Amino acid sequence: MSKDNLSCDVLIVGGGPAGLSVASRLAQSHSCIVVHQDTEIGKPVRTSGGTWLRDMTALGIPAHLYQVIDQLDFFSDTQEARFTVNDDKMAVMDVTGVYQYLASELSPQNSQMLLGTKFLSCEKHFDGTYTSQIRSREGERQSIQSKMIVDASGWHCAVLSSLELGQKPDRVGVGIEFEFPIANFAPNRAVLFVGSTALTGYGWIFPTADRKLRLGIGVINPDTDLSPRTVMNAFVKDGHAARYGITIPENYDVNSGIIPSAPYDPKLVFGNIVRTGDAANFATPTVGEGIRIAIEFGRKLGAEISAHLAGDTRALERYEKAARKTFERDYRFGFMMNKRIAGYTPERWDKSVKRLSRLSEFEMTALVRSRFGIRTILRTVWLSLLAKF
């Protein structure tokens, strides 16, 4: 890292899928610097990588970077709901591979990436520009001058917090994941489990394209004071893995991550400060799945920032309105569900999974994707009423 101060048109804080996607769609005439705290793109892994085939295809993600899923099974303590998915198939990403693919889309002519670098703070000047302070892992501090800043720092909301425009969410989903060889588990099958093994959250079993299996459990803090590690240890000790047809080996990789679990806030633009990805709470409120959304809206934001810097005064407003149209209604209903089911007892989860088994494939995928049209909402309410009798 040079000791000279740096400057750019757009400083992007965060080198995950949101920040990388913004950088990839900036016009060549606009320079950007991406500040990323990790020393390698996509490592360590902080997400399970669950997504949907049609989104991967629409986003142009190469097929070798995800595993297609056409069997999705739900389990509670005593109930099961099994779905063969024909129309809207799920997929599991090679998270590191996808992030590195996104990084490969950046142009070296206008993009610079600073890895192993922590964003510390920023201040706004009278002329509307910004000076940000960063620090390398070796402890060297440096300043970056920029016209704009994109907060793609995830749940930390580092830029907004520094400028007192927002703050970290006080309710978050915290997850841990064991990754090991797939063995005899079907490579086209995924499992979601709820109940006593993952109270306030859920667990998952996802096969990957490189013949690995990801066994994870997430909980919501502070709805519970348990850590996902504690819950996972109990899961392993009590032998629950056998129910799903898996054996946990002695050696495995451990992934962990945090996502916001808070209501959607439509305010995304603060002058020349814009937030996206998890910093904008784009992850779905039902299962916390957000990489595809971070890519889609990161690319939208990159294009609109280019238009904004070229003089289009309504460009950033278009980005904010597009997000509001996509998320506001669905996420409001989804967060209501999130808050409600976080307090479910194992018995209540048994009733819910039994109700889930009555849904069609379309209704099931709409719920998991947090797509709540009138049909889905009415069907969900009707099944909830039936459960009371």
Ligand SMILES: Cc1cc2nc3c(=O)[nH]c(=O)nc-3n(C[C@H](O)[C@H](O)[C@H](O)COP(=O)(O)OP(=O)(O)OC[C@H]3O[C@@H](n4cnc5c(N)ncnc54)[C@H](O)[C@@H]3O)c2cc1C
Contents of the next structure:
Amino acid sequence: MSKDNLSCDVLIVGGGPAGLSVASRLAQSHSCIVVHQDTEIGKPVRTSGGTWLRDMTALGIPAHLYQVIDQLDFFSDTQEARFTVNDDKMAVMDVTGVYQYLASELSPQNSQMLLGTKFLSCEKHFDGTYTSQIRSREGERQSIQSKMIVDASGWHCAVLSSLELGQKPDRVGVGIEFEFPIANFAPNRAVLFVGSTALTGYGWIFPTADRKLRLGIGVINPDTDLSPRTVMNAFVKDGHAARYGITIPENYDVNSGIIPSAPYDPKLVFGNIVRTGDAANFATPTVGEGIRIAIEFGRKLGAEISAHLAGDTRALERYEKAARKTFERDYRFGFMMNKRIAGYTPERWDKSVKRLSRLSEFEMTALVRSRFGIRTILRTVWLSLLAKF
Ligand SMILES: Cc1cc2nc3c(=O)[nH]c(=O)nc-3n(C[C@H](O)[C@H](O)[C@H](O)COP(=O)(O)OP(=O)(O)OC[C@H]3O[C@@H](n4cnc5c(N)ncnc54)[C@H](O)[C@@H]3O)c2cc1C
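Okay, that one was the form predicted on its own. Can I see the form predicted together with this ligand too?
Entire complex below, previous chain first.
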């Protein structure tokens, strides 16, 4: 791959967990270029890193890159539901560390990473190949020839938009996070809060492995036209932090990000263009958890692209089918729930958190993970009926 005339088998747009995971699982015989608009992998942080211990272990993420959580507390304005988690423990990732670990899995033999470089547009040729235009931060433009393109650009959907195969979501979760030293907060405890302090969305308090706390608030636009910054400022000004046992220091780091909040669409493959991660709406509709899914399905896609390039005509279809099987039913139900709870009043949230306190650990984690097996659905309906009396 020369710098003047870039070409590769697979162009991957986006160096987040999805794009890096695709690149890491391509066979050595297939070359790839990852184009990433940020100048460093995993920085700035645009996510809060909440996940599950079981998934981190299954994905082989080194244990020093996450903090294990076994106490999960939910709060609404007047209610609380506290869980000690034994079976399915949560974890909070060191986001930058995990993304850099994923980048370290790329092979220098067949992959090249262009940091600080933005994908601008692309054009398809009669022979089915593509020419993409990219631009460095210094304004230098180049083109890349490729056989395939993976859209792993997150909510930007940069490739699909450029080819008019799709567009950016019109409903998004927008979040802001303050990060500061943990002080006296228990390092094994996470908090989720809902109600008047985070209407249309929710707030979180996550401890990290490097003894920091992440206090975040996310809201859904356009369900509300408030920005998360406005909601967070009100949270801080009104002194709500004290209820959760935290004091916000004068100085803190600020992270912010955007995630699609749109229904799952099973179409992932458009000829030799494939989407994955947030560009394919893979994050859970209940709490917008997408990193472990971006890694798992990114790796699957990398392996299937290798098979496709080696002549297996069913490979990309297999990727699409695997995603459909995993997400379609759960996410349909989860998205209905997402739309409904985004309109909850604080009083309605009080009732819901009261109901949540009656769930078992298994049922609570199923809800948070957007896993709607028949047992969870029946139990949720039953508790809704009980709440009416
Ligand atoms: C506030 C907030 C909190 C969240 N909390 C959690 C959580 O606790 N746990 C969890 O699992 N998930 C969480 N998520 C969701 C999670 O961050 C995403 O699901 C995950 O990052 C998706 O990975 P991705 O690689 O698909 O996309 P991204 O992480 O968005 O990566 C895409 C990358 O592509 C780059 N890019 C975009 N356009 C271009 C272009 N034109 N050219 C080059 N590069 C481009 C972007 O800069 C970006 O870095 C949260 C999201 C937000 C916004």
